[in-house]
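Read the single chain below, which is given as structure tokens and is the form predicted alone.
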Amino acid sequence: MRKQRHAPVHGLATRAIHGVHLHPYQGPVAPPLVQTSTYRFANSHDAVRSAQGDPDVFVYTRYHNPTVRQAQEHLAEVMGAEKTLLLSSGMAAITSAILAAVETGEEIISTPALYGGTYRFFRDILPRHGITVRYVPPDRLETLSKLVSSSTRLVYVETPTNPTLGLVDLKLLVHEVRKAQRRFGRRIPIMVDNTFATSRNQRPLALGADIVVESATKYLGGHSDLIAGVVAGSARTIAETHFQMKYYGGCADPFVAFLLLRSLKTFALRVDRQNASALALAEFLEHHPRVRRVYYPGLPSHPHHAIARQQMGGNGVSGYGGMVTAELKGGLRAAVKTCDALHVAVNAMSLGGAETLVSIPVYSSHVNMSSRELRQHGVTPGMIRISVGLEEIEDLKRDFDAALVS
């Protein structure tokens, strides 16, 4: 008899180029776009299969889409997840995940380090839904099981941080919860913002997480010229997050899902490189005289190097991510000033794509915030958020360089 051959288990880059489809068969090289908002029924029976939820009719882009199902295909291999689900936006991910995951009267426990977008959200917007959310130290996890409620619904984290790059131990996030949920009886998922790091550097849920969300904006686009979010998890996950999806409207545009897929193919590649020239723009600007402190997980002085040894650099690659947060001497007019004065980086939001972008948090992703709120974030008016891209490395230096002693 025959010895039957096992699929050999393939790496990332490999992955999020084929997604599923490595095997031989007919058809188009690039995926194709099925730009539509409506779709043709072979008869009105296909309505009946669509409201019996068969996945195969397709009924109206809002719901389903033949080209983002497939974005959908190659974000699960890329991300190690069962199912996945592409959205409107990184805060679409992030707000739909969580409302599929918790109810009126329920609470949500989290790092306080977050993105300013989900911050606003977790103190602006939830209390309106009779949501509650508590924080937890990410240097004292050790307390976690006992802040867990009966109330407790979901355990949220960012790591590494915005802008501060700071990480949360998921190895002992994930003991903590599993603890307290031996003393309540039930299942308490963690969800993790994983958009710094990427699925290149940092794979939440081989460690134990249960729902991951990324800006597909950054990284996973990588050009600047789209924005969407990804949900990871198990079937039953997105099947929820399909609901508030489907109803809050935050669907993915069948234009997007096609320039995500392109942008997959190089996605292993472009990381890899920003990783390096992050790593070595971190430690030319640590030893730069006007610059006071540098925050990149690769470097040894960064007081969580030893947890982002161990939990980031997957796939055989030690990465720590293409963020680097500076913060100058001589505070916010000295930030400011730096930023005007580059040329190569470009004085701009967002993160992950080709160019370097630069950025100060609190005139960006933590502004209008009172100086209580931006100590527990722990940002200061004198950093620099950079998103290290693809250009030369020693043009970034001299660039920087220049600018800081402009």
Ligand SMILES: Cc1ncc(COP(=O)(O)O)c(C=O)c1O
Second form
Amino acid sequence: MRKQRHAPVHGLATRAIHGVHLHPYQGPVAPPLVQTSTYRFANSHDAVRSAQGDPDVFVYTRYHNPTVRQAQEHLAEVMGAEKTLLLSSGMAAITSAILAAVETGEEIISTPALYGGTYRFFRDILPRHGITVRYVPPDRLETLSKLVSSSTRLVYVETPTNPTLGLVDLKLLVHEVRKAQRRFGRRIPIMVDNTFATSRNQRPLALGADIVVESATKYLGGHSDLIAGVVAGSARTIAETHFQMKYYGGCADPFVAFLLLRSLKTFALRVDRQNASALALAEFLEHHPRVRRVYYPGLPSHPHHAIARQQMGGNGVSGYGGMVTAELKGGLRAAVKTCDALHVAVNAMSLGGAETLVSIPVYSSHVNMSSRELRQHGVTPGMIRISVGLEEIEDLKRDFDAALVS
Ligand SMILES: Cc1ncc(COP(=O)(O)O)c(C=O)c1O
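To test you: the structure above is the form predicted alone. What is the structure of the form predicted in complex with the named molecule?
Next comes the full complex, this chain leading.
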């Protein structure tokens, strides 16, 4: 095997295709899929080496796997992290990373608009572990220090948020957390769910955050055919999260890692196209007579557009993402009618695939929430959430126009 060439000078699209190893060996161009649960030892000395922590001895796929490891190395390049860990889903990534950071009796500070699964984990599961979550509104980050106590172990945010595409100002958040942590003489890690933006559009680690979590099911996978999650951060964070993963069992399957490596080759290309189409569709919908309001960070009408220009599309990174939410005149009835009348866009949950997907948040990501919780998340019954795919933009505009007036 030739010497590894780490290539920080290469752009994200190149790194997503080649990973760390530019021409590592003269074997297959596509990565080998090591679909095995266990590994043959050369002799029992290998078992001892493994027990002593030698990372080159593979023992059991819940602990390590070569294809999963290769995907992790690619993801570290893409996400600008020292290390990453691939897990069985976005929720496995989020829950393992949080449980690695916070113990019984400790606290998390978060912002209130979160993916429903994360919010329910905070509301229903963490209290059973004796872990409390306190919320600070994203437009009042300067009050965060009042919530920070000697028990605070983590700040967790999602930006843009699901489904209202609200932003948390990451630069300001980092400033406020670092200021507040000085009182306690201890670093408080900041964890960011970057699923909606992806590292093509927003780089939380470069902005001073410590840990990034992403549902790789979405843009990283990009084809609506796999479920996976990733945690990115320092080697220490990843080792601690790996420890949790090993016992909670949320390891990634090798075949999923193989699919993900395939997907990463077109990651930048796909996201760039989705950025452009989402902006065009958002502009089209904003002027549509049946639409009350459009939420898209790339629109000047978006209340957080100035923050978006700073930390997303305006700052040398690629764009404002592929997610658009439209609030329709006519409420839930209009939302249902429109989703059922679309022919090109697919009425399905999830996001980030090649196909444009639409869903109604009160029936999907925010189902089973009280009116107060829906208000807190800014969700209304007339909203449709659109994950803009890779189809021709004119086909999408015609499809939405016809469905809205049906
Ligand atoms: C922002 C966000 N984070 C995390 C998740 C959870 O990811 P997964 O479904 O891969 O567990 C989702 C799923 O929709 C999401 O939208």
